[in-house]
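Only one chain is shown below, in structure tokens, and it's the form predicted on its own.
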Amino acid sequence: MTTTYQELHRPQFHFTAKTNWINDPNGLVYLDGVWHLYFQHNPESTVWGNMTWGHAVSDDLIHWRQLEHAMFPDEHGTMFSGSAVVDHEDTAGFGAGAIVFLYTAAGRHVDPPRQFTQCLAWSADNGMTLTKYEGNPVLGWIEGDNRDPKISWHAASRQWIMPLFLADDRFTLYGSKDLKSWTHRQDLRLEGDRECPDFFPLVDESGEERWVFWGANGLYRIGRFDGTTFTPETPVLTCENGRNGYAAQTWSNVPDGRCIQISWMAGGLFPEMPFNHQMSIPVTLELAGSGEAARLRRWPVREVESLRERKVRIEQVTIAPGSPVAPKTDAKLMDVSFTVRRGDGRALNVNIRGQALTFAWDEKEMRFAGGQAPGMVKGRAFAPLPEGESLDVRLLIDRTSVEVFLNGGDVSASYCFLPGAYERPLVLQSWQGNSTLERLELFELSSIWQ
């Protein structure tokens, strides 16, 4: 009897590899109604080395199936972050329909040592099988170990637009009419973040198109685009507010006009696993307000509820110290949505399987214990609250992670943990005072493994 995907600390309803190491997400498109996620793999070990692109289908965003490898290291390199593109007009030349990717050949790891460049492959049977074009690297060496190249199309300058991370926190653009032949478009900076840079156009709320500019720490820009120059209207601003939220893409060729994105959940802790780290739920981005006011919303795509099975219901009940709230329900999966009003207490502890996430109202802060773990990737100890005396929480709970968005997706953290003891898997406790629980919907979530 197989306990693959069945393992202790293993995620239920996030995607982890079989076995071995995983990081960034790579080449994610969309094509005949299959979802294709393309991932940094360690094929031989659960620690990074030896980078290879893995392969995984879905067929709604949230059931995954992984395949064979899709890409090995060969003399340029070992396969670095990349992305992929559906070539509607063939302006590669490969078909009509081809889907084309652009990775990171990364040099320094093979002997004898290169320097980094940008390849091309492609795949003419819908990403099943991916064929390295004879004319690699279509794009040489810049400077330091440039990666990361996240391509888009740019209706209006009718060519494809590439970032590329050059260094500290300096970016660059190219762009190019055939992916195979690239220009110089502009450099420019992230202040605080660097590599796995995204750039993807939204329609803000009076209907005016906006570009993103996005790092891997989750900071971003929103700005306008010309086909040469990105011109910022928003300070660097940060949507990913956990721990261990990294690296996330945005898919391609999505077929409903959403904006989709993944990201790699670093940091986590697997003890004894045969695997190692875990990816994200898909989150769909959107702009709230405009101008120099715009600012990106993300919330979990709406295919989550497809795992829904048990529900809880609470309603309007205080939660004073030493009176705490628990759901009636022994789950370890869970999609938790509350309204909260802090009346005088001083916090609320959401208890989560024995790890607290903390509302600390005087603060404004939201904090979580969890998942302190050597290696992480970012120390950010605290999330913003959002003003006003209501606060609405939505909680996305697997075995070994916590998503947390707030205010339907102005805030959203990324949280990584082992469990703690506990009684009950899920704990509401006032602190200092009394709060306001108006209402709590509990779902019970089933496995993606099943």
Ligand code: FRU
The other form holds:
Amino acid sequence: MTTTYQELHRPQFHFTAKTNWINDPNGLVYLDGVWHLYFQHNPESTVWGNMTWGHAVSDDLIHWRQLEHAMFPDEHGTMFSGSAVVDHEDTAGFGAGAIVFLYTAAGRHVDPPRQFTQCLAWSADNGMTLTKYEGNPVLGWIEGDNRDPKISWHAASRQWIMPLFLADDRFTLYGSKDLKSWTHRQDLRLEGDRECPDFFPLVDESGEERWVFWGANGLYRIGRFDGTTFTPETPVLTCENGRNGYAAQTWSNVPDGRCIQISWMAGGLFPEMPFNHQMSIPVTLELAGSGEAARLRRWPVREVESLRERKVRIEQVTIAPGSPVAPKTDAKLMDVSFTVRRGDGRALNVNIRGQALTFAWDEKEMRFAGGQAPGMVKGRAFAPLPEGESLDVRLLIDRTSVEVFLNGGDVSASYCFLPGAYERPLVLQSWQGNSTLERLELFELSSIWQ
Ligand code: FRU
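Show the form predicted together with the named molecule, please, the one above being the form predicted on its own.
Every chain and every other molecule in the complex is listed next, the one we just looked at coming first.
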């Protein structure tokens, strides 16, 4: 299991396994200076299967070090997605400060087959060794392929809360005082979404606590939670507007109160590589507005700025059709910010290593070419463009992905690509009229694997 991380299509500031397949981030927890990233992994192949928990750690959320695999399939099933919390008050009896993991044992994939159940593991050595609980499963089969427990602490009712995916767009919430015995609280739906629920508190702009119920497609609702019932106040909203962001999960026990999330970039192409798929860059989630008008804003963690190296600037310039503008760089890794005024142009194309990110002003849509693995269509074909004559754009560009953040994170979208033919790695073109670039600032980024 070795690599120099220098292969042609190896992402340079996004996590990939040294070899083989990854999907969902799992067991995200911070403890004593260590950010843990466990993940769905097939240790034997570049396609999905043999689900095992892989493990990587970081001290800054950016530079990752892959460790030995954390959990292998057992008689209960293969190791599907799950989460982790720090049990500061020893509610579960594994010791104060133990990390407790809840995960799905996918019984259909073992011989003889069983139902899907929810199981527990714990660690007293900061996540280095995981011990499976002898009383597993802690929650028996409910229906279908019920799965993906994501634990959080509800302070007011002093209990652990666990959302689970049931089937279609249906989910369920359970509560527990000790992480081992679970009581049903509520069934709920998240129309248009499925799998990998997350359920977490945030403070809104008026200083009130609200809870966010989130599904694998990046759809969510915000509302009140009293320990028993989640009462949504917003309609179903979209946070992940791209084609390739899926199964995001938030970290627990974050030291500075930030809500930090990472997602699986599903459906990328990595031809002839020894690995398959990558994680997103970690982002912070914040609530803007309140009540029915509350919504999430998503923004790259500030730690990514530690990778910034050479800076290239372009001051105000009008981009006329047929006269593209290209910052003077040959970089493949970039953190780019610009403000663009639409002018009378119909569209602005930002060509990223030959693949067009299109801001179609009339259609109020953002689209991205770039290529997607067959059978892996998860997200949306286009993202809505925010209203207004000018648009703030931030792009994080790695070898095979671009993450887009508009107007400070009001709209965000994750895309994977393979480079096409290109001369300059970033070229801006205006179509059928002018667009005005107010200001562009580009940082070439260093690799985390150096
Ligand atoms: C989402 C998912 C989860 C499941 C895991 C299996 O991508 O299907 O629902 O736990 O992947 O690998």
